[in-house]
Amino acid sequence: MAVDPNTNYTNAALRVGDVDPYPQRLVGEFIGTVVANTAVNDEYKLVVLKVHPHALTAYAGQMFHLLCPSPDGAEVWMRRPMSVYRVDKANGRIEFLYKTEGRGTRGMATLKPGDDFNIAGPLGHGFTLEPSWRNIVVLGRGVGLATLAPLSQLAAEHKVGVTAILSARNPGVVMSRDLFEGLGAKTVTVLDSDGSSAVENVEKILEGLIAENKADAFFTCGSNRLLKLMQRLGKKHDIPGQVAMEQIMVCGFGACYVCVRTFEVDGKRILRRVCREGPVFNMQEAVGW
């Protein structure tokens, strides 16, 4: 929306120029611009858009809540919630990677470069770094490595090593590759399609960072064999965690409850709602998917 002359404030979602009457604010909405909107492999796509600075204060872990365009002509009801992907505050631009499979992402896809996208957000609560790391472990597979990639953005500016474990059904699915390096991460690649990925060589991969005192925390999202391998090299070897989960949403900012699981805190079970008090978690207390 324009910006009402009498007032000078935005009147809706904020675009690009718009003059933010409530900057004290954690969350807004806001009006992007499609930069680009590109096909990385044959399943994942990764859209840039171009928005108000308010929206450049999401941080790794964090999501934005998307109205996505129809792909078909009937209404998408609900927005999707989707982490973000990477931060660039010199261009003034967010990215998200995503896959095509939903009708939600089926219409991302149908973004052209100048099209507007609503975005709502940054929601949640993302991942954090204690000052006395000094190196450590990321372990993903799937679309879990585009919430985890933003890591080693801040690992960067925190001075903080990584080495950062992908893990993929083949090569042409690895994702993030790319944005790790670039940030000065060490990459290992385990693949389904070789058999690297099981369980056992990724243990053995871990252990040896370990040995090395290359991990001092251990992260990951999109895979519960992933989770209850670092929980138990984790409790072995006393180092603490953090996964980010996955959940259908509705609301996005904790009212409706749709995205509640399950967690054990010192010994009993509770639930927690993804959106709110999340999407990043205490690895040891997360009972998984």
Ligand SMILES: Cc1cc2nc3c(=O)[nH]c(=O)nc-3n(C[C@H](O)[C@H](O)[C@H](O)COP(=O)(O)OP(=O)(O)OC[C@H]3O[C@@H](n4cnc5c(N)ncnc54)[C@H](O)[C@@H]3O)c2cc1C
Given for the second form:
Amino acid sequence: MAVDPNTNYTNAALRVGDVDPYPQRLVGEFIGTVVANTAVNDEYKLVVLKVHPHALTAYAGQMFHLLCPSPDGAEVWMRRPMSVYRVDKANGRIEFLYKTEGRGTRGMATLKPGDDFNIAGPLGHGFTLEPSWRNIVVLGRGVGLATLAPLSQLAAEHKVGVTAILSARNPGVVMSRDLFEGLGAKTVTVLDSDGSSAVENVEKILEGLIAENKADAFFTCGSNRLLKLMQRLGKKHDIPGQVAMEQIMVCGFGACYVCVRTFEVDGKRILRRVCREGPVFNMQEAVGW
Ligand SMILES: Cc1cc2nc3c(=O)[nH]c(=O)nc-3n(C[C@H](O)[C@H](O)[C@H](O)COP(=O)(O)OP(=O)(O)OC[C@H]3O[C@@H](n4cnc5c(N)ncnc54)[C@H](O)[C@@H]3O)c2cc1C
Ligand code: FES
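Having gone through the form predicted on its own, I am curious about the other one (the form predicted together with the named molecule); can you provide its structure?
Entire complex below, previous chain first.
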């Protein structure tokens, strides 16, 4: 690793085994080594990376900015933001669950075991749990479930019960059920294919959980209509909530203001950067999309 003799500082990305000359730094650029990159269903893949110990400080709801390889030889401009799916401290690994969408994620899909993968982070503010919460409800859809899944890890560490409502188009693309259940969460699957994902049905499920005192807080990601539902029920029953937002990003650390979204705070509309003030926000302040 090259160190500038004048500043004693290195800008080089850290690899497994490197000694960090600035151990107090919270965010860094790391070269992970791909351990596996496998399909979990027709649309999603899971990439597992062996990383420098500093990258393992990521917690639920935080993200990394990924320097995706090219799928076609031409350059991929800009990094791609991705929530951390799982942190496996025992094995020094982190995982990302991703949907293959455009050139960046198509490039990710080409990664093979042993390849280098440059990631920057952990970035942003993730989910928090209040000590008084005993049971939380997590409601997500599509790739939003990748962002919510590590909450099960955080909740298990804090001995907080989780009910996860997993919304998907059909049974083939339901995600993260194993991860939630493996950490003790109760899961409920709702689908477009049988109509159970309709807002009225999800509302009934949520009202049932509230009646059973299983909803000290709400968490959501991935669907505007589910956000609106949780906001409405949160207001009605005075249940606090957090939402993980997505927005197109360039810098990922607060400098360019590309990722601003509108929030409503004390009756006033304000702008906040998703990468810096988020990506997790107070659910009642999010305006939605
Ligand atoms: C905080 C955060 C967490 C995310 N976590 C995940 C995750 O865990 N798994 C996952 O599959 N996806 C996640 N996404 C979405 C992911 O960033 C996009 O799918 C990805 O950037 C698309 O890149 P692409 O090159 O494949 O697609 P393209 O459409 O070719 O991308 C073109 C440009 O649009 C941007 N872009 C496109 N879609 C999105 C989007 N939804 N959000 C932000 N930028 C976008 C890209 O960064 C790029 O600059 C997350 C986004 C954010 C902001
Ligand atoms: S992406 Fe640059 S400020 Fe958020």
